[in-house]
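Below sits a lone chain in structure tokens, taken as the form predicted alone.
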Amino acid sequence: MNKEFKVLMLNGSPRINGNTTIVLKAMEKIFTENGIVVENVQVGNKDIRGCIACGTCFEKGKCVFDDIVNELAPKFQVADGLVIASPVYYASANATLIACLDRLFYSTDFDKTMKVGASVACARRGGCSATFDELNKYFTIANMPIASSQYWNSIHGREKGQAEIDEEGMQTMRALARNMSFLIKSIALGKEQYGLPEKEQWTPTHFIR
């Protein structure tokens, strides 16, 4: 198979080179090795406002807010990886990053199915089960299967630096991005050989009907 693989990597944090950077950089490390091209974005530090339910998106296939997330979306669609990665902020995800991917996500219509999700969580402390459960979901709603490792992908560290003390965090990023070009390229070899999973059409409910 002569594919260039490639991982979107998005940084929601909006410190530079801090603790959430050395947890991308040792994974890109990995996918590097293993021959998957990686595209490494900082959205934490960017002006991104939320989704507005405008519906725009439905009729010119883009966000009405002409930002990073539509610059993002032609990267998302060609990548067979997504990994996305935050601090931990009372129990949850920097909110430029969720801001991002409720955008990103709901505003792009081409197939998600198959391309390989991991999410990562970095704390001083706690919230990163919470965290962690919260990035998830955006995959679990777009057919998109998720990367595991030999732990939850969470990393400790408050100051700069000192995720790499973590070394059992540190550990676990590298474990998880060799599953996840494990994964990436046996689904492309899976795809190559069945297609893709046959897909009924969407009937969407509500709770009061």
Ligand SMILES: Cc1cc2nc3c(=O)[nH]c(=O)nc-3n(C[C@H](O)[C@H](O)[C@H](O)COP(=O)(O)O)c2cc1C
Contents of the next structure:
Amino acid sequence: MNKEFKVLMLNGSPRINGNTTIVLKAMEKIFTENGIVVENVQVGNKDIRGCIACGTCFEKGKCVFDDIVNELAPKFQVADGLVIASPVYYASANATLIACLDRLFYSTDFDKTMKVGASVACARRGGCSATFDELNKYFTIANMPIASSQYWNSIHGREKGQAEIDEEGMQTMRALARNMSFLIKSIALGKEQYGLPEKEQWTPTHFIR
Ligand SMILES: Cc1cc2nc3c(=O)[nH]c(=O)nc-3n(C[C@H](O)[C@H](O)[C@H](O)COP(=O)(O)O)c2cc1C
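Moving from the form predicted alone, what structure would you give for the form predicted together with the ligand?
In what comes next, the whole complex appears, and the chain from above leads the way.
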């Protein structure tokens, strides 16, 4: 297969060269070794507001706020995989990242089926599992399979650089990138041989009846 595979990585940390960056750099190395092209975008230090539910994206196919979210949309569209990584803030993902993801997923109507997702949480001590679950929700509402690792994708550290000495955490991230590379390539072969799964027309019910 002659396809160039691409992974888009979103870094939800506002800190330059923080612990989340360490993880993404380690994952990027593995992707590169596997011949996958990586684009790594730090969103946690950008000025990104939340969704205002205006519905403009339904008409225009893009967000009414013309910021980095609309720049990320075409990158996401051509990506075979998406990694979203966040520092843990009060047992949750960084709010700027969440604002970005809400708007990115809601405002884009291209098919995300079988793009592989992976999420990563980075904390001093607690809240990784809750953050991991929170981030995975974007994938599982978008027909995106999730790459997993040998542990839940969490790493520990408080001050910049400390993640590097969480040996098991770093190993978990490397395994995650290897598994994700394999999954991306396997899905490409599967698509070639079997095509994408059949899709039914969406039947929204809104719990009214
Ligand atoms: C506002 C704020 C809230 C935080 N909340 C938590 C938390 O709930 N649990 C935790 O273990 N660490 C918490 N931390 C620590 C960060 O998760 C930790 O320093 C992490 O390494 C930051 O990643 P970064 O260097 O990629 O930004 C918090 C930090 C900040 C600034």
